[in-house]
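This document starts with one chain, in the form predicted on its own, laid out as structure tokens.
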Amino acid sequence: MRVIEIKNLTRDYGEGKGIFNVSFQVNKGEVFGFLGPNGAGKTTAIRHLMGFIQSKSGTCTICGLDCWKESAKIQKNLGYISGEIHFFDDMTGTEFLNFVSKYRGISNAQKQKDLLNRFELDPKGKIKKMSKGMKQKLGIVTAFMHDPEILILDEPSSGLDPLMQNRFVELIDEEKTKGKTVLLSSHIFEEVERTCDRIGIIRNGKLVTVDSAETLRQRHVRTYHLTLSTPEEAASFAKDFDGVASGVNVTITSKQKLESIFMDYYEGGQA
């Protein structure tokens, strides 16, 4: 079942900036990685999904609802983390969470408490005095605390230390197990590799590939065939490079790391 769907979306800001004929969907219970270099169009696409921008060409729907016309209905069951988190800085974290809870009509605060404990966040202090990492944690708690079925996350673990990044990955895995649908934009390749079922890569406003992580790896396998002087040399060489020796011949299969694969697309090496 398609939960999030973008179809032929174009937003032309001129001078080659914007997004152009972008189409993809995110299925129920799937974590979809949406990747690309800065300025590639990720945030523009996400703003359309959030109903912040009205589409001029193409469509954006969530659960079959128009993202612009029915955004209020959509957001009742949606969790969102912005790539540039902004709060009411004069509030304390506790005041802000209470404000959001009242706005969303949350009566059970247990999920909020569990998230605060997981990310070791004490929200009592003024938001304007919080570090980048603390604000990011507050954003995560706010996005997840009403237990939404759909999550749109733009650089959600930015500013977190490695321990907290790992806890965030664990959280995504738990939500996925519950059947939640997640669109994840991230520059942290390990996070993407550990959580995402499929990955869409956008460059210069155009979607250049949509595939599973494993398919991307298989597409970038390199095989090398070498001939050495003696079977002994071949056997030694094969052992050193995880190859297979047959007489004086050696076959070596090289798999690129996922990060290297992404960089090929980011830098324009793949079409």
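Here the rigid core means the biggest group of C-alpha atoms that line up within 1.5 Å when the two forms are laid on top of each other. What you see is a predicted model; the values in this text were computed from it and never measured. Positions refer to the first chain, counted from 1. What changes on going to the form predicted together with the partner chain:
In the core-superposed comparison between these two forms, the C-alpha atom of Ile150 has shifted by less than 2 angstroms.
Once both forms are fitted on their core, the CA shift for Lys73 between these two forms remains under 2 Å. Annotation: Cα of Phe189 displaced by at least 2 Å between these two forms, core superposition.
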Second form
Amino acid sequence: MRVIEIKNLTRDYGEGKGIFNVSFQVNKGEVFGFLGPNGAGKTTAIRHLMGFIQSKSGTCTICGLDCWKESAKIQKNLGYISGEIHFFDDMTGTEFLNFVSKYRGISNAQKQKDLLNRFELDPKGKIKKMSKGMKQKLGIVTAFMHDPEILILDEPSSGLDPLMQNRFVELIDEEKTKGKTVLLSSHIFEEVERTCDRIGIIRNGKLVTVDSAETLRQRHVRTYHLTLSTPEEAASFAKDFDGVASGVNVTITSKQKLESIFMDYYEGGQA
Amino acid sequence: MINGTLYRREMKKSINMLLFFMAVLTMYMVIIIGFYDPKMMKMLDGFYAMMPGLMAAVGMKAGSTTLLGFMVSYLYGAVLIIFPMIYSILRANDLIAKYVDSGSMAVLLAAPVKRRTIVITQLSALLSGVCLLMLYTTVLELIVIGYKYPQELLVADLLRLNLGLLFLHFLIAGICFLSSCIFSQSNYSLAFGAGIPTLMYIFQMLANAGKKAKMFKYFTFFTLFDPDSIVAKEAGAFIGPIILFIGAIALYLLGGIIYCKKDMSL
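Having looked at the form predicted on its own, could you now put up the form predicted together with the partner chain?
After this comes the whole thing, all chains and molecules, with the earlier chain placed first.
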């Protein structure tokens, strides 16, 4: 079942900026990665889905509802993390979470508490004084605390340290097992590769490809097997080059940078 | 219709500013009403004789014999216009444009709350402040006059006067609100929301000041609120304020429609 659907969406901001004829859909229970460099048009597409901007050509629907006209209805079951987090600087984190709960007309204190514990966030301080990472954590709690069926996450783990990024990946996995539908945008291949079932790659406003994460992995992640003279050497080699050692053998997986993946598609397109 | 949680937040944010303006108004009103004294009247009339242009520019006229006429001259020309106007300019900008500019409007939109509800809530918060200032002014006037000059307490006349003033402030709030809805950048919203009423007020001052500049009264909505004619109970004294009221409603509707249809890059 299609939950999020974008059809032939075009938004031309001039000078090649915007998005052009973008179409994709996210099915129920699926985690869809929306991958692209900064300025590729990920946020523009997400703004349409959130009902912040009206589509001029093409359609955006969530659960069959028009993202512009029925945005309030859609939002009931949607959690959102914006690419650039701006909350109310005059409030403390606790006040803000209370405000959002009451504003939305929800109360799920337990879920909120669990999320705060999971991300080790103490929301007592003023938001103004919070670090980027703390604001990001507060954003995650705000997006997940009403237990929504659909999640739209724009660069959700930016500003988080590796430990918290792992916890975030775990959270996404849990939500996926609960059947939630997730759209996750990122400019880091590893991040979407770890969490997503399918990945759409966007560049210069055009959707380059939509493929399963597995296919993209096979295409872009190369694995090498090496044999070294001694197990000690193999162990230290594995340590230095981020591989896995087993006796005198080492397995190294190379991950391509996003740009080289794009270049791959570019060259593929030209050939 | 309105979101109670958001409304409470906005009123909480308004309260300090409202208290400050109430304190300023209290000071002015107690002092100026305290001035009312035939001897002092003569002195002020003397000032007027010396520099009629300057006195008239700020709405002060000579020969106000009754207390209400005195108040119209010395309170309703400047103090009771400027301070509530500053409130509307600052708060209207905060209520919509600042949220859009800072990006925190996303918090309000990413929730099952219609844009219409948001904009009506913000407008209600703005107008509640205007009404509170006018209500406070009225109550304070009644108390001060009742205490000092009970024989000159004309409740009905005072209420009519303040109703006219309220409609004037509804229109000013409407201009600020519309500006806040149109512009996505706080500085533009402030420039227009403050600039238009201020320019109109300067026109009003020019029109009051000199005979040659009298034509300026056709270029400012302040002309529509004529406290002298309201106090004098002239026929048609309320036509102007009613036009202000209708204009205010039109500005609110226009602002609301623009907000609901607006693309916001959040």
